[in-house]
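First, one chain by itself in structure tokens, the form predicted alone.
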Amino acid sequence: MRTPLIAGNWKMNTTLADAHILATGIRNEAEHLEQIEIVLCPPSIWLTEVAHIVPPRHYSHLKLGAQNMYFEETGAFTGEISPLMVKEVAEYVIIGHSERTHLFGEKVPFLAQKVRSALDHSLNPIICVGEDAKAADSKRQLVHTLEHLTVDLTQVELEQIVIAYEPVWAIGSGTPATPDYAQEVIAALRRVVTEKTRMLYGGSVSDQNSLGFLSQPDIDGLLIGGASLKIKTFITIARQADDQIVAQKSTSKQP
């Protein structure tokens, strides 16, 4: 059984003051969550003062992630964070999200020097995929981009990234895809990297809606954006996943 994640992408939000706020409740109420993983993706000025409150490999079910960083170790880019300062403070970090691909302009052979450093430097990439519409070839598309940013990996790498689905369309529009469609899209993505690859959706997820993505066969998880920044909301979700576990091992142990 893949054990499903649940990632809060706090994107460019947060004071110092809310940062504290907002993850010492979440890691208060997630205490007991522990069938599920939790990533916490603060921006990134913010990730050492996280992780006081969730110590890098403290808690087993509790991570920090980085919302990007650069390919390599040091040198002269002015603005960036290598994977050796984000292996410091955390286990994780989102690579290719449509909001670096479109308003910076990251292209695919970029991104997967990033994918490939990550794991070099013992990170876990949640890998985003997503299109700008829906089109008749658009699942092919992503394939054939999961492809090449996969494509040097090995059976065990391929396990530990973890592939997030998002989307353009739905992200912060209220409007997301239907459990469904992204059903169907990320079964045709899981063929590109193995069973044992956690696959997540993105895009306008709420409390209201989380359930029904978290339902379906191919979906291990959850990357959300704004609905991360409400320590109720964001618990909400990420207790039916754990829920959803908790059950499920009921039911097998029957006879």
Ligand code: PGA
Contents of the next structure:
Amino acid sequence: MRTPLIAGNWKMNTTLADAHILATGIRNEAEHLEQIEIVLCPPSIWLTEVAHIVPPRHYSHLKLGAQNMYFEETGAFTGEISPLMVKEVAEYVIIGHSERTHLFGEKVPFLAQKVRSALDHSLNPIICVGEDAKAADSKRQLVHTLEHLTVDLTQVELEQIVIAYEPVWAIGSGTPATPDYAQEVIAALRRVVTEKTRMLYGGSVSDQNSLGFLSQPDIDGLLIGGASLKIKTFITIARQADDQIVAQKSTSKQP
Ligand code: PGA
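For comparison with the form predicted alone, produce the structure of the form predicted in complex with the named molecule.
Once more the chain from above appears, this time first in line as the rest of the complex follows.
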């Protein structure tokens, strides 16, 4: 069984004090949600601070991630952070979020280098793919993009990465994809990777619609933006995922 993953992408939000309160609140509330993995992705400038609250490799189920990184280890790359830096405070890194591709012009070959670098530095990339607008051939295009992003990965690496399907039209719009549609696209994307690869949905996830996604056979978790900034909402979603696993385990034990 794939361990569900609930990731919170804080984007460019929170003051230092907010980040402290949010991380502490989530850590305290998430203490018993050990059936799932929770990944907090604060702004990179707060990662070290949040790592004091959620120390790297201290919890088996509570982890940190960076929202982005450059692929080189060190050097004259003003404004960037490197895999060596991320590794000291986090275990995951989001790569290719649509805000990076749309607002900062990051392209597939560049993103593929970041994926390679993350894996070479024992970081788990959360690779984002999603279409701009609903179009008849969008599923085929996404499959094509994911093939390019993962072309040189070994079988073991394909199992280690996380894929987040985030339709751009659903991000921050209040209009999520339907769970059935997300399942259909994610099932197609899964064929590019492996049965063991965790696949997330992201885009206007709330505590009202999360269960619909989590109930789909190929959706292993959620990448949450806006709703990850509220302790109660984020924990409600995480608890739904955890409860579901507990329920599945008890059903599978029945004769
Ligand atoms: P949203 O963002 O939940 O606010 O739509 C999701 C994301 O961009 O990862």
